[in-house]
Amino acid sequence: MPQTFDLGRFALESGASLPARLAYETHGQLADDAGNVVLVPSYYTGTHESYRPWMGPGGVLDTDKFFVVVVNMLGNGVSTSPSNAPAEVAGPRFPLVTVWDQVRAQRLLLDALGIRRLRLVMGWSMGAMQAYEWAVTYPDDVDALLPICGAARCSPRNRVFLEGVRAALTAGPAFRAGEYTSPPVAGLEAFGRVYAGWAYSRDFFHHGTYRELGYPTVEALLDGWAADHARMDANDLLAMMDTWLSGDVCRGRPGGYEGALRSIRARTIVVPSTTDAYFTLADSEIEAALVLGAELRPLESDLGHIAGRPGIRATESLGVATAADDVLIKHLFPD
């Protein structure tokens, strides 16, 4: 079971407030000087459990060396979310929690744990969005940054994708504007089927790579994604989607988007997938060029966006592990 941290009545960027708890899991031992901390924020539909393939002695994040804090986003169904919040903010009444809000909440958790400086912030997908926000909001507190298949802001292409799956989820009468009394299964299944087409690449389907992931046919993959999403809460999916849409490190800061990225002081390796359909290689090339001293290290993969997801395939996992080693272990513990 994850641990929880009570945020009290947490003030949000929108002006609303949320009675909130953060759920988190730790791995490894905190050093006496709290100088070995890695923060890993959760991703869309992911939880603290989703990152466990990266954890362990000698793993992507070596828990013999590092104290890893994996934090569940507000809205993800484990931390305070539409599905488990007090009635006043439950379901469709759940307020917008921006990426900036998520990072500020995580900062309060770390303060309570006696942690000020982070050796590394890393994450996949929406976890990468939060990692970028960390490096911009708290530039003096982040030594290294490793965004994997993510971006510093939600692009127009992301918005097209997200509004498409939102429409599939909310279109049916069972959704009832979020006031459903039983899960809107048809909408959830449609959401999963549409999502599957964006998650992987053209070559993934053309070459039958789906068989490597346990799907004997394309139809089985579509059925699997539909079944997975049918078990999720629709309002939680929408709350996390709204967080995703809010992502933008610019946030009215002086210098805009470019200035925000140039303000990052962390040693940075940007790890996109070469075939990601919505967090694209082209966008990552722009961001890596704007972060001072950053290295762009693409994962050559036909898995699309899923290339960076923890525990999917050994080749891509090795690429993530090598990037983590280079940005963190070699940088902080030189021979």
Given for the second form:
There are 2 protein chains.
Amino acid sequence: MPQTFDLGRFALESGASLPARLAYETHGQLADDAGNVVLVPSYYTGTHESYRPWMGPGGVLDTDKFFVVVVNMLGNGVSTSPSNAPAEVAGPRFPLVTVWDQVRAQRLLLDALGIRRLRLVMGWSMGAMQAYEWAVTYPDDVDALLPICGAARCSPRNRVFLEGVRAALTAGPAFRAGEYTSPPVAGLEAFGRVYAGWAYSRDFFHHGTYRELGYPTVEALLDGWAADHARMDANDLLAMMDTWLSGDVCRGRPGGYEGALRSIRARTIVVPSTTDAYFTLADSEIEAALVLGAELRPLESDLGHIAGRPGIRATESLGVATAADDVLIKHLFPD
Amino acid sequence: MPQTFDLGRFALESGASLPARLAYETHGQLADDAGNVVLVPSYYTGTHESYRPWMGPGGVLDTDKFFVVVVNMLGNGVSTSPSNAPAEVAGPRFPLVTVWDQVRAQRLLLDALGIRRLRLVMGWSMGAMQAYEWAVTYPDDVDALLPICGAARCSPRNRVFLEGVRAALTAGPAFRAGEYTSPPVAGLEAFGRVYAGWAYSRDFFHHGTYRELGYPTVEALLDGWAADHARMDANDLLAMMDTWLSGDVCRGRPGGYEGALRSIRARTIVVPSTTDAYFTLADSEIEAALVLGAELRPLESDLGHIAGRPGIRATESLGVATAADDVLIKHLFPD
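For comparison with the form predicted alone, provide the form predicted together with another copy of the chain.
Below is the entire complex, every chain and molecule, led by the chain shown above.
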């Protein structure tokens, strides 16, 4: 069971507020000077459990050295979310929680834990979006940044992808504008099937790499994605999607997107996948060029967006581990 | 109004049969020796009208020289389709019509017109799939082949894309397993929104190229795709999709996929788009390498799959026109 932190009535960027609790899990021991902290925010449909493949002595994040705080995003079904919130903000009444809101909520948790400074903030996918937002919002408190298959903002093509899966989800007969009384299964399954096409690459399907992930056929993969999403809560999926769509480090900041990225002081290694269909290599190239001193280190992979997911194939995991090692060493022993 | 050709009770590859009529349009004059014929099969959601930007004196297909036959695929809403078929095969009772069936039906039409030999068969997207099938099925009767943003078979990733849009379409409350009494609008709109994400490229959205196509914003583009598809017939969309999924030049032929492509005798120029997300450049590279003497000539474009659509932007249209010109000249005056 994760630990919980009560945010009280948390004031959101939109002006609304949310009675909110963060669920989080820690690994390793906090140093006396609180100088060994790594923060890892959760990703879309992920939880604190999803990152466990990265944790452990000698792991991607060496828990003999680091105190790792893995935080469930608001909306993910573990922290306060449409599916578990008080009635006034439950289901379709759940307010928009932006990426910036997520980061400010995480800051309050770290404050309560006596943590000011982060050795590293890292994450995959939406975890990377939150990591970027951290490095822009608190440039003095983030030593190193490691965004994996993510971006500093939700690109137009990414929005189009998300609006497609949203339309598939909400077209179902049982969705009833979020006021469903039983799961809107047809919509959830359609959501999973549409999403599956975006998650991987052309080569993944061409070479039958799905078999390596345990799917004997393309149909089995589609059925698997449908079944996995049929078990999820539709309003949670939509709340997290709205967070994703809100992601943009330049919102409300002078200097715009470029200015925001140039304001990052963390040592940064940007790790895209060469075949990611929505957090694209092209976008990561732009962002790595804007962050001062950042290194771009793509995962050469046929796994598409999935390349950076914790616990995925050994080659890609090694790439992530090496990048984590290097960005940690570099901020401890800069050139 | 297009002309029509009665196929009688057309025997399908599946063993079923379909009382079928082909609707087609011709441009130019048939030469006395019937030696100036170009065949252009329709594409997904396209009709005989869709290809008109390619037609005309001095056009992509010079109608002063060529007799161009544009055929509506069975299932497209103009030729016999779920939406217009006799009750016994209407709506969800419409049988599977494979790409091979489409080609055999077109052959019967050409027979009736006194045409044996084709100077060229060309088409965009599913039109290209039918063109490949023509060149494999009747290798002695096709002089030149020009597949644009298409493929000789529906790749696994292409299938995943299609199963996603199918799921979005059929998740709607009004679909009722195809027995809808009024259009299943929510599903049709979801279909359009999901499809939009696949039709273009990352750069198309990144650079705001949608404005050039008349969409002021990404949202306007998504709304446009939703509205366009809301007017279509769901069972027609599904029938054409099943045709698309059936596309595979090696089905039922010895030698498999490679053997089928190696059997093509037509002078071939393969024209993919460099940014097509489902009829990918990588697949076209493989196919161009397998067809004897074929030339690969990609459209360098940010328009994704849409790059080869008739009437699209001047640069891409010029690429298509030049390829058509060259493949016609080359088969008339081979090296």
